[in-house]
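Here's a solo chain for you in structure tokens, the form predicted alone.
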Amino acid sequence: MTLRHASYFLLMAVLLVLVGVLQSWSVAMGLLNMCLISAILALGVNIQWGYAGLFSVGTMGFVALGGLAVVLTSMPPVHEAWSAGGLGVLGGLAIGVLAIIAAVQVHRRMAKGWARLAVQAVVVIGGFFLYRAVLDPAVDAIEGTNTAVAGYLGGAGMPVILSWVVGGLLAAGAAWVIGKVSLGLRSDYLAIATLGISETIVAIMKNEDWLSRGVRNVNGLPRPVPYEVNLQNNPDFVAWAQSFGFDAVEGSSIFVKACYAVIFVVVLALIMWLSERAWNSPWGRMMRAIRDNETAAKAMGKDVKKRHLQVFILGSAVCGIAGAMLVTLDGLLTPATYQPLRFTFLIWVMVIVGGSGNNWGAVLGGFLIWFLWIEVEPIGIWAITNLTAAMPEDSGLRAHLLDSAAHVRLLTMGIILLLVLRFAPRGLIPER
């Protein structure tokens, strides 16, 4: 990395500090944090595009399951649903695996013919009817159990920090199976595919409310930090922030935020470590060739589809992880809020920015476009309102601009795309 790449990311630095001295530091802190896991998020598309060129748009499908794990790991269980239906819900889910393994099954071993293809018809019908006897009763007596707080079978009860790597691991058996049907599919065709695949996978968290609560949210989840009620009733904390000149309140916010954010880069510097490791190996090496000439690698008896399928598992492990950090900061889970706008297209604007096939580039485009998605808006009213000042207060052009300024993150995030493609078409800190 240059010395002009180096200021890059000192100047991300000077504007986190403007924000708290002009804002608040608990706004820059909190800023500080969203900033390190898109840093991630950015990472593991990188791995997936600028390491094997592969075109995948199905990144926020992997955030949420990311955002599950945290539920299905860290959250206590709730034993009146497990009562009501737990058993009918791992026995319809246990139909559904045997069916899909028999279908499997005769397909390997039965010869191709109108044979197989009945018994296979027969294997997954059956199968299904059977599954949906089994779980639909079972949902039911679940959801129907204090839906007000509950309705759902809740989690294991484990250290929150565990899910993380469970979301790293829930994803990558996802990209499995969808590296399995897609990968040998052409690039455009492997974005629609991926794409839809995440709409399913986010469909399938707000409506089966045995699962995820659904659009109810989960909320109250576990963190690895203290709370700030705790910190705010101690004495010496009180006293130690007050020496900082912050009451009570800021004081405890900006700890627990300090706090996280310690956590996260001890795991971005983790996986930035591990993805260079990777980029400047042997391994690294032949997925940029395959990246640029499959036809050659394969001519050199390289599986293409077998790496193919090891990055892509690699590049959502990571994103993952991301999701799961997230939805630990935010302490709970809304299904409603995966949007394809913010889980997938900005990050796929942070590698671009950044620099695509540049480890460092994906986690300075993580953190530019983040903070630019967040004080673009409040620097554009500050504009508008200072600008429109010397209009009347009734004037309907002053009041349309001031509507539309909540707009303004959109259209400087299409002018900042245009010029980075038009000036740095390889990225800030482009692939060497």
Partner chain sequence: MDFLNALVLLGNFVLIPAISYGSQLALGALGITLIYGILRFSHFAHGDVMAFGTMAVILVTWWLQGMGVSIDPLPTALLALPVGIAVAAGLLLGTDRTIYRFYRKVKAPPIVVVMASLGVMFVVNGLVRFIIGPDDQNFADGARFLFTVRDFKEATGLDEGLGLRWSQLITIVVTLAVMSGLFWFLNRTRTGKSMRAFSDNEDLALLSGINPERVVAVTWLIVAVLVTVAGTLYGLDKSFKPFTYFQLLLPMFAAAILGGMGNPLGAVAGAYIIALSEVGVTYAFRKFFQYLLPESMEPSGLMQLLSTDYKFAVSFVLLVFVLLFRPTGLFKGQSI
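Residue numbers count along the first chain shown, from 1. The shown structure was predicted, so the numbers you read here are calculated from the model rather than taken from an experiment. Heads up, when I say rigid core I mean the largest set of C-alphas that superpose within 1.5 Å between the two forms. What changes on going to the form predicted together with its partner chain:
For Leu411, the Cα coordinates differ by 2 angstroms or more between the two forms after the core has been superposed. Once both forms are fitted on their core, the CA shift for Val19 between the two forms remains under 2 Å.
Once both forms are fitted on their rigid core, the CA atom of Gly380 lies 2 Å or more apart between the two forms.
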Contents of the next structure:
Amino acid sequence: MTLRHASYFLLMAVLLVLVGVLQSWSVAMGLLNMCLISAILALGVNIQWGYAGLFSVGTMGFVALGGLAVVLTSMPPVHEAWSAGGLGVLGGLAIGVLAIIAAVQVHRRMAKGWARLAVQAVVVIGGFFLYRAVLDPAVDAIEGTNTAVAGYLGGAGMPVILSWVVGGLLAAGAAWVIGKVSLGLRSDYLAIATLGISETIVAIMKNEDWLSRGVRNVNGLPRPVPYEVNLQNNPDFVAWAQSFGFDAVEGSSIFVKACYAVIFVVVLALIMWLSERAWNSPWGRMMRAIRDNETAAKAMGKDVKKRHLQVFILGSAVCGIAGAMLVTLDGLLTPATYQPLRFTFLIWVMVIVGGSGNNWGAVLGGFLIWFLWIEVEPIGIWAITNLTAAMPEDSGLRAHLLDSAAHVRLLTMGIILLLVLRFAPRGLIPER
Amino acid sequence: MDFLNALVLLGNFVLIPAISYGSQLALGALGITLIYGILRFSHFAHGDVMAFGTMAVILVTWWLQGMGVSIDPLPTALLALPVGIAVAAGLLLGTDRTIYRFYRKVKAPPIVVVMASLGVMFVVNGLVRFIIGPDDQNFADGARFLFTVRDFKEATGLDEGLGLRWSQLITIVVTLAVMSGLFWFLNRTRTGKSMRAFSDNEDLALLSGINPERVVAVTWLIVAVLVTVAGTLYGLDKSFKPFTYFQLLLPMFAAAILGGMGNPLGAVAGAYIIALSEVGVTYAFRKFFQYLLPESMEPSGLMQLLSTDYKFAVSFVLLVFVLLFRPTGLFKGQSI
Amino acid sequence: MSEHPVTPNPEAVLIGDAMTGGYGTGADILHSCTIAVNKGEIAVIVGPNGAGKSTAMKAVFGMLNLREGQVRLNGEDITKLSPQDRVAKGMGFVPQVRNIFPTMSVEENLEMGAFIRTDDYKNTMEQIYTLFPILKDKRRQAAGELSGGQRQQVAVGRALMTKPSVLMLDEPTAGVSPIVMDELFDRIIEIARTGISILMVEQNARQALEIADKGYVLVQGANRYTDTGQALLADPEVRRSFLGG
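Let me have the form predicted together with its partner chain next, following on from the form predicted alone.
First the chain shown before, then all remaining chains and molecules of the complex.
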């Protein structure tokens, strides 16, 4: 990293400090935490794109799976729900999986022809109805138990930090399936298949209430850090906070965010270290060789599809981890908030702007773009307010412009992406 | 009699909605497949460009409605369609001039162009939300039904009825007109044939004196017609909401891939397959079977395979099947 | 005997005169190479692999940059023209591969060949159908579905649609059976008889020289032997080095 690249990070730090001074330190810390998570997400996408040239637009799905992992791992199990329909759900899912395996086996073992197609159809359709017959009553039973606060199976009641690993594993599993299907075909097929899987994952999370409570959200997820209320009731803490000039409420808020920041920095550093090791290893060189000339790599006997699958799974796992961290930070899972523009395409902007194929670039992109994503809105409103100041108070156009200012940031992100792609395609910190 | 009732029921709730939805998808998928065949990249801004053209139609429709113009029973939006097409054409040609042409010149790999189309997607999405807002917009007017379920019941004496909305009829008629126009153009005119030649073998087309920039411009013009018509029909039939249009990207792409990327007839077939599956899988077949089966065998459940929230998952599953078993599509790809 | 200067007949329809150059900014592949075709004659470029045969033809057609030398068509200097403009000036080119529009019908392939023509091309099309009767039978069929030899006929027919004064063929018989090759050569002779000059690159040197009025043997991008086809076939040195005895 050159001096110039280091200065980018310094500038980023100055920007965050400025927010602290001008807005509030609590806001600045919140921004920092999201920047850290964005950096991890960007690292995940960079592993796929920068290392291997894989174009996946399913980041949102893997992030959402990470979020689901938090619920499944850390929430206490809902025992009534389990006794009402736990076995039914497990049985139903098992039937579903068995039916798919059976269909695959039929495909492998029988000779091609109408007979095979017919048997497969019977297995799949029969399996589906059996699956629904077992699953549906169980789901109804589960969703009927104590609907107001539960209505779902709950989780395993394990420490929340563990869920980050689980999130990575869930995302890796989904990536394996989708990679198996769509890798090895034309590059944009992966893009479209991943777009599909991410929409589907989010649809499942919105609708399978027994699993994730759907749009009723899961609140009160356990935390790896202290609660603000407890801190505020602790006289020692209050005194300590006052020694920095903060009142109890603000001090506790900053302290909690700082705790998160410390944990996030550790995770980011760990992933960063691993990514750099991978990049500089023979494996990383091979990946780049495949990326730059797939035909030549194939001719040299590299199993391109297998390598691609590997790198796709790794990158998705990193996104899953980040997704779990995000939900842990929020303390609640709201499936309806997973929007592709925000959780897939924005990450792409981060990677491209930061510098694809450079881990430091991805981290910088994560910081910078998240910062802009948040700060462009107030800047836009400020700009429009000033621009329209000359218009009469009751002007319809002025009201409309002010109402719409919030959408300026989509526009800005698009323009940034287009400009960087055209005039600085290697990004702020280019690949070495 | 029960058999007829069952058929009418199916027609009313599955076939007619699926055909009109399929027609809207088909127009969108045709655009995707044309761009892929000629410009050789996956156009991710498709859904948002569709929203942009439709937005222009809506604004003009409102203005016309304000002026008291009406072509009842037809919706005023049909009058506004040419303006919407012109606006979409301006947008598409503008993005081509400022963005895509550069990548053509430097012969950038397709994936970079796809990335650029992501940027365009952001910008257009932002513009649409900025101008008309992110919410549902209603712009349908004119008569709602050509004949209602009740009219049908009274006329036929059946227990079940079949209603046909104007928006559905217009969708089908307009789609047929646009599609036959397009296929006539591609197969019968010199320019259309030169587009197919360009898609088939770019180098040989250049050698034959076909002007690539002209082919590209004509392609964008056709896409402008397709997306604006598709978007307006979808908006009349259901409603206009920018995010929904973005979401249509998945079924449209699935249809294009299903039919073989670059193959227009395939895209049309793929679109109807997707639409029929989506509507069929999410329809509750209980009543249908009540008519057909003896009382003792009547189903107890709704007989609905999947809840309607999963309709996008249907395109995804079909897409996965095609990629698994026939990645070039049901029909051969790369041929417009 | 190393490279020797070739002085083309100034009356020749197409002359690539002392061409030196290579692809892009890469090293020179051609070294003062001269190729010329007289009206209604068949000229063949032969030589070992990597001798720059196809490159020489592409140079004549404007597909690579010449550092030195000139290309003249009917006396006019066309060195600076793009391949497309050379087509308009009367050159027809049949690439070795990807030389048809596979999903378009035979007739549409011919129509595309005539794309730059503004006059009525129905007569030309009929002439091509007379030359290749099988194409008339298959006019509605997609060109990609035809056999290899038939596809070559479509490719040649497409290039003839502009009524060129010179037809250039890059290894027209690559990958077709000997019978089809003979038939294709017969057709090429027929085309030459109508007054169209033919310039072709061939791997099957012996058979090609048999029908050639003029043969150019290239080695490492330079002229090695130049004579009539029959004379080259009779030259023991040429036979030994290039025709396998």
